[in-house]
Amino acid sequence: MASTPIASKIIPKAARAPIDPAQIEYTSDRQRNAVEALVNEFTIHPQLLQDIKTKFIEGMNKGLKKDGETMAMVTSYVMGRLDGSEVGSYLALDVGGTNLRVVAVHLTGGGEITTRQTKYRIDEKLKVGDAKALFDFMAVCVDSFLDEHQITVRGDTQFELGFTFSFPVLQTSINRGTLISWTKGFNAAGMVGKDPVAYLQDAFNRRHIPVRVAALVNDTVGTLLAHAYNHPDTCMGVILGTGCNAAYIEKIENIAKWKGDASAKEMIINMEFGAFDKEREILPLTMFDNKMDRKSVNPNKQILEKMIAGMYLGEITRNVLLNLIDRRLLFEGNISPDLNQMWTFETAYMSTIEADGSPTLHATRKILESTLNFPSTTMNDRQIVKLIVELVGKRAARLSAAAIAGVLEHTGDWKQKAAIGIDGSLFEYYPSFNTDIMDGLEEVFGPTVRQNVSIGLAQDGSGVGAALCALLAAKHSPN
């Protein structure tokens, strides 16, 4: 059992060791021209950053007016703000990436909590198989967790559980909703248009597991709540990991499509911003993005997410490398059988390569030769690979900045003290991702934004945040 303050902090990580395209020793003018074209294609210039932000705000406003728009702008039914004094014991189930996680959370107030948790790997076949089997697996994991930690209830009472379900959902109450679409490599059959809470509760009931799903929580909503537990001025929660999304606090009067209780002044909106620009009007898509999109499990969907999220960055990079190899502009035209396979160039490799500042790019060489099994590489090869990785990674961060800037301008929060909690492996571990985001915000708003807006790692938004949402659900819906 660990006692953990929910606090804003940046986990120490390596900074980017940038490479100057002008310093690369090119083998030919063709190679130099090809690299210069890539630099131009992947660079988000300041004016484009502004234009994307403006288009993003238009998408927000459309989604607030009615359902069915590109950005869903889902009403979360989570109203009011936290002040850090909340207490209680709750369960959280976090589903939305490579692993499933069960967490027991005890809130003691004042930002102090105790947690116990266990991760369970989700088999790839379950992700794309029958939906009932997927939710049965979730219930079995919760049951195993309760046994493992010897957590029991008294009499006929039940555990209250916050269910972090990190996929586009049209929420109809604090613990009801329908799945809009699968993302992040999930595509379980028969689930779109159905209520994930009903599927999970049914799985619990059939196994006589004493758990009630009290709240359906998107991970961005949970991230916002977890950050707000110690930072009452939190205005946004953002996920930058396997997928990407954001939630923010909106005035009820601005949500034209809201037909429910108008007594509260504010509600958290789950934006589902990964779907932004499916019309392909503003985002600078390249042929490498399009190739990856066509081969994905959800072609022509989640366009922004596919340019930002960790699940896709390595594959975009691989596509660029293959193009240069096919044109005999990299590795003398020689291919590694490993690189020929989709998804083999992992985003984790990109982090290592970005941080590689050694004179011979030793870490880059190790990945190319030892991991991806290229027989040999030249310094020229390694420099170009490093530059391509930097282009793809920095573009992702700057597109993230454009989206965050859109929210800050819409709410006006950039003009005052405001905190943004960000969760996800990309933000936490990718070199200079946080710095690139802040630089982008300064380009949009000027230096004042650095004084007003803080960006910090929101620790365990999908676990602690879900527990806090279950607490709010019990508080506002005691029956």
Given for the second form:
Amino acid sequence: MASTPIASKIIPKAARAPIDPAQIEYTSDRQRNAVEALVNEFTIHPQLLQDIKTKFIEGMNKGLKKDGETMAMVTSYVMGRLDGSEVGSYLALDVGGTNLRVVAVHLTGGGEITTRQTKYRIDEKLKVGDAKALFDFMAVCVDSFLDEHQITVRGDTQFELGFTFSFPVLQTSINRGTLISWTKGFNAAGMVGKDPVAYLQDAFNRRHIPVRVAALVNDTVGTLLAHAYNHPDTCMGVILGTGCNAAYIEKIENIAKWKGDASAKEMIINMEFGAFDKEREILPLTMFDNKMDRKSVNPNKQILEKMIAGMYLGEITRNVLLNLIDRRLLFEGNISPDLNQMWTFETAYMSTIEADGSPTLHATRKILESTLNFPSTTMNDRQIVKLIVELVGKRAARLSAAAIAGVLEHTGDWKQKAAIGIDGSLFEYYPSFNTDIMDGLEEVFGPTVRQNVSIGLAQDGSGVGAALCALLAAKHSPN
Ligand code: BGC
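Can you now output the form predicted together with beta-D-glucopyranose? The one shown was the form predicted alone.
Below is the whole assembly, all chains and molecules, this chain first.
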């Protein structure tokens, strides 16, 4: 049984090896001008970062007033805080990233947790097929996990399961809600407006799998809870991975739309911030973003998410590269059939290219020539590719900073000791994402924010957090 450390970690990733645009030996003035125009378009200058943050706070306030606003600001029904002493055994099912995961979580108190987990790949066809088939698949995965780990229940008791379903869901109780929209490439038919818990519970019941869905959790809420289990001053949980979003603790008196339990003092809000600026009023969208958006399964939606999240950054970069190639400003106008295909420029390649500090840009060359099959590349080609990757990556990190700063300013948490737990592949593996975020926060709040606010990797927030949520659900409404 592996022990899962939830504590903030030193992030084991490379730093960005930045390229100095002045060092690039351009092949023509046209090339130089084109690159300079891109630098302009993709740079989030300090004033723009501030303006985005201000607009973001306006969006938060709107969403706290009523349902149906661009940022949904979903009331999660999670009201209690954790102190690390909680004990119990729960199952967690995590759906909403690249893989589906089933986790058995054992909370032993004192902030200690042990977990066992298995990942299952969700077929692309299932993501956009029939909803019932998707939920049946989830139930089958849980069943085979119980078999594989020989986990059984006594008599007619049931496992309590925390269901991390990381899509915009309007919650109506701790284990009820309706799907507002699909995101991140999922689009299973007929689910919008329906309760994902009802679908999952039905799939378990039809198979006689002894599991009760005790809590419906967004991954950001789970991340906040998981981080809080051993950092009690946690004020936010953030996901920067395939998708992006955050949850934070809000005072009940600030949630004008809340009609529930008035005795509660605070509640975790799932912001659904990826939807910010659907109106396209402030985000500096480029034609490369728009091209990607049009071809996505959810055009015109999740505009901020599409500028930040790992699912999209590679495709934006690919669009920029194709444009330069078509203007004969890169690779002498030669294209590779691989790069012609959508989604072939993976965000993971960007991480490698960002970290490539070798004199000949060797790692960048390998990706372009061996993976993407360009017959040959020049140093100039590789430098420009690296610069573009850096522009797209840094823009994502600075937009994340603007959003996090918006929350910290709204709550005032930046003025005191506060921890932010962040999970997701982008934060974990993308070079310098964390430093870019911290630099952005400093731009907004000044140097004190570095002493007060810590941002740390909250690994496995979705699994452990779902278990913690199931525990809180049982504590607050035993049934
Ligand atoms: C979803 C959020 C989720 C985020 C990170 C977004 O696409 O709408 O609910 O928290 O991805 O997984």
